[in-house]
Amino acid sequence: MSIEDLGIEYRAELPTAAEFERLFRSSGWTEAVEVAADRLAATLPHAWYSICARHDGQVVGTGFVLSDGVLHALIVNVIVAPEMRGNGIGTEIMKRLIARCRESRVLQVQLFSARGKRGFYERLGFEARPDDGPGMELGGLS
């Protein structure tokens, strides 16, 4: 089956606080760390441009980009539900995000992803920080 095929409605919205929990809880990512709904819907209005994916009115993918607008963007929570994962809508939300960005001549876009899925991202043009790039990590937050 075909994207198109899908019928899959992207739009530059931001999912409900419910949409979103769903989707991250979705993810996998709450094995390494617990965070709250309301910490959850939180996070929502910091994005500066967002994407969701609707399947049937239902939210099946996001991603958001966190952005000055001028020099940095990080692009975060790129989530696909599972049952919806492989039929390229990760790839499509990536290629909008990325779009705004350069529509808005961000000078620097990275990215914050899973464990995993480099290869991902890479196909996209993403490359890996050299192990002594820019770029760290503050550890002990949680």
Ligand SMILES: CC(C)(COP(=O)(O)OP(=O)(O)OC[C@H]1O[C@@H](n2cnc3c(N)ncnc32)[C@H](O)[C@@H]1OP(=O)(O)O)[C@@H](O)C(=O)NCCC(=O)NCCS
The other form holds:
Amino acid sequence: MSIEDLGIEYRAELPTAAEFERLFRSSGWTEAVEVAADRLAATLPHAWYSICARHDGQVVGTGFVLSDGVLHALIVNVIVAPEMRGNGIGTEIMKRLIARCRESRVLQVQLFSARGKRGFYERLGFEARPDDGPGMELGGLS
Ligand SMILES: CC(C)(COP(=O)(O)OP(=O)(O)OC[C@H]1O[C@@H](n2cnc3c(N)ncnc32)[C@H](O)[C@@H]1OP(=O)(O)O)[C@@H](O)C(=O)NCCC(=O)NCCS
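Switch from the form predicted alone to the form predicted in complex with the ligand and give that structure.
Following is the full complex, with the preceding chain placed first.
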């Protein structure tokens, strides 16, 4: 089925806190990370750019860019509702986030690939960082 057939509407907007929480809790990440509703809501105003995909008015996909607008951008929370996956919605959200970064000529656009999603991001042009210049993170802060 094509995206046109699905009638998905993409908007450069933030979801409401309730919409985001519903989608976030459908992602499967909450088994590993427990984040209270008020803390999830507190993330939203920090997005530099965001896309919502809607089907019949309901949010079925999100994606956000955290950025300084010049040097760095981090793509986060690319989530599609489980029942809507595999229809190109995640790809379309990513394309729009990338286009916005390109428009501002942001130097480095980065993301963390969830397990099993490497191919999804490689098809969009992302490459794993080299072994001698890896992405690194500080664990154990939650
Ligand atoms: C990752 C995620 C956002 C992808 O969203 P999606 O809407 O399913 O993505 P797409 O439909 O664009 O692509 C998914 C697959 O469907 C395929 N596909 C895309 N359009 C398609 C179409 N019209 N018909 C059939 N298959 C299609 C793609 O080739 C892709 O294959 P892959 O799984 O081997 O990469 C979604 O799986 C998700 O929300 N997962 C949980 C949260 C998560 O892990 N997010 C990523 C954090 S790094």
